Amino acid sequence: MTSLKHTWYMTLRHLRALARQPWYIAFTLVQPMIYLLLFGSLFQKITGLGHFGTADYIAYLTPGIVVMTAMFSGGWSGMGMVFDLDRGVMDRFLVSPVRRGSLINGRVAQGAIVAAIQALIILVVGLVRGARFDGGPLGVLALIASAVLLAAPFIALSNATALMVRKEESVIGAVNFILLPLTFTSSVFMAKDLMPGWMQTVARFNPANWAVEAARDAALQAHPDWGSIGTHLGLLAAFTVVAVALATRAFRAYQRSV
């Protein structure tokens, strides 16, 4: 119970810091909006090739942009950890009675909340742009859950990386090195059946693709395959558990080094 309370306190701390810079969420949405509006217009006729499950490319693209935004937002979370390390904030936490696990879990919880807010904003823009979600409210909730469950493990891994390298440049390099290939070997922009064979194989083991397929199936289909959606969400939840465990180990290693 104490761990949950401390996690909640740390989550509130990070949310208060975010409240002091509300433009952060707006700035993180600039690139996704460009993808949604420009790519949506550029490739609007590509659904004529088939395999997209919908004739409306905006409807197809919107869940992908939601998932991609959540993943990148999670990936950049480690920058806040580097900032706290440089200012000595983390060292002050180490001499406080706060539970050590909550220092990681609080960041994961705060990032998950941000991912949910970003998802809602992108969905509204998608609706304004003409997207329709036949899955209804339950499908939209599953879409948001997919985004949150993808953001969470990358938040943990980003913070683990920050604890190990402790440099902004290294975190930036690691984020781009990992997240860009994950994006383009998933069905964020393109139907999986139209991708090269080797990319389809990679997509089967790509957590970004798990989230995209679950989100898209839930939001776009009037009668979603909840078994497949549940499997993908379960895989993402398992990935989150592993990532948080790795981040906790990285934190313990940092604690031993100071």
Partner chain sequence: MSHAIEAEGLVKTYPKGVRALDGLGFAVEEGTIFGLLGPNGAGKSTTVKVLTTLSRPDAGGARVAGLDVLRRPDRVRRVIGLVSQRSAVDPEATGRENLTLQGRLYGMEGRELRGRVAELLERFGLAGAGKRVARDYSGGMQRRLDIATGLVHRPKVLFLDEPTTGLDPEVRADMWRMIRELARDEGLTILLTTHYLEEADRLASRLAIVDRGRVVAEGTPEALKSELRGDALQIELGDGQTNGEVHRALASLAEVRDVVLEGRRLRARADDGPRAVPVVLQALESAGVRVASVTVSRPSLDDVYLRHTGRRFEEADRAEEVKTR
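Now show me the form predicted in complex with the partner chain, since the one above was the form predicted on its own.
The following holds one chain only.
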């Protein structure tokens, strides 16, 4: 009960900060828009190779960009934690009776909401660009769920990194060195069957790929394979639980080092 309350208080704190700087979301969408619009047009003809499940590359790419954006947004979450650590904000919380988990959960909750908003905006831009999503409202919902469930564990891991290294540079490094490879070893840009064999193997264990497969299947197909979508979302949920538990433990590592 206390944990839930504390999580709500922390979520409220982060949501208020977001409401005061709504342009932050627009800022995080600049890069995804470039990918969606320019990259999407540049590789328009690639669907001619087959295996994309659709002739419209923009439609193929939109769920991918949604998922990629959610993952990167989540990855940057630790920057806020570094800021709180640099100021005395986190120390103030840690000497209060606040539940440690709520300090992570609050950021996850806010990040989930951000991921959902980003997903909707990207989806709308995809629609305007002429993409068709045969999955309907339920498909869109599943697509948003995939984005949220991919953002969540990376929010937690990013905060864990921040707690252990306490440097913005390290968070930036971790995001680029881990999330970029995860993006390219998934089917975000390229149909899985067209990837080299070893990459296909990597993709099977890649959370970004779990999310993009689920999101794309749900959004594009009139009759999606719900069993496979459910499995992927379940894996992402399990990953989230592990990541949040890890991040909560990272407070101990931090407290040992001060």
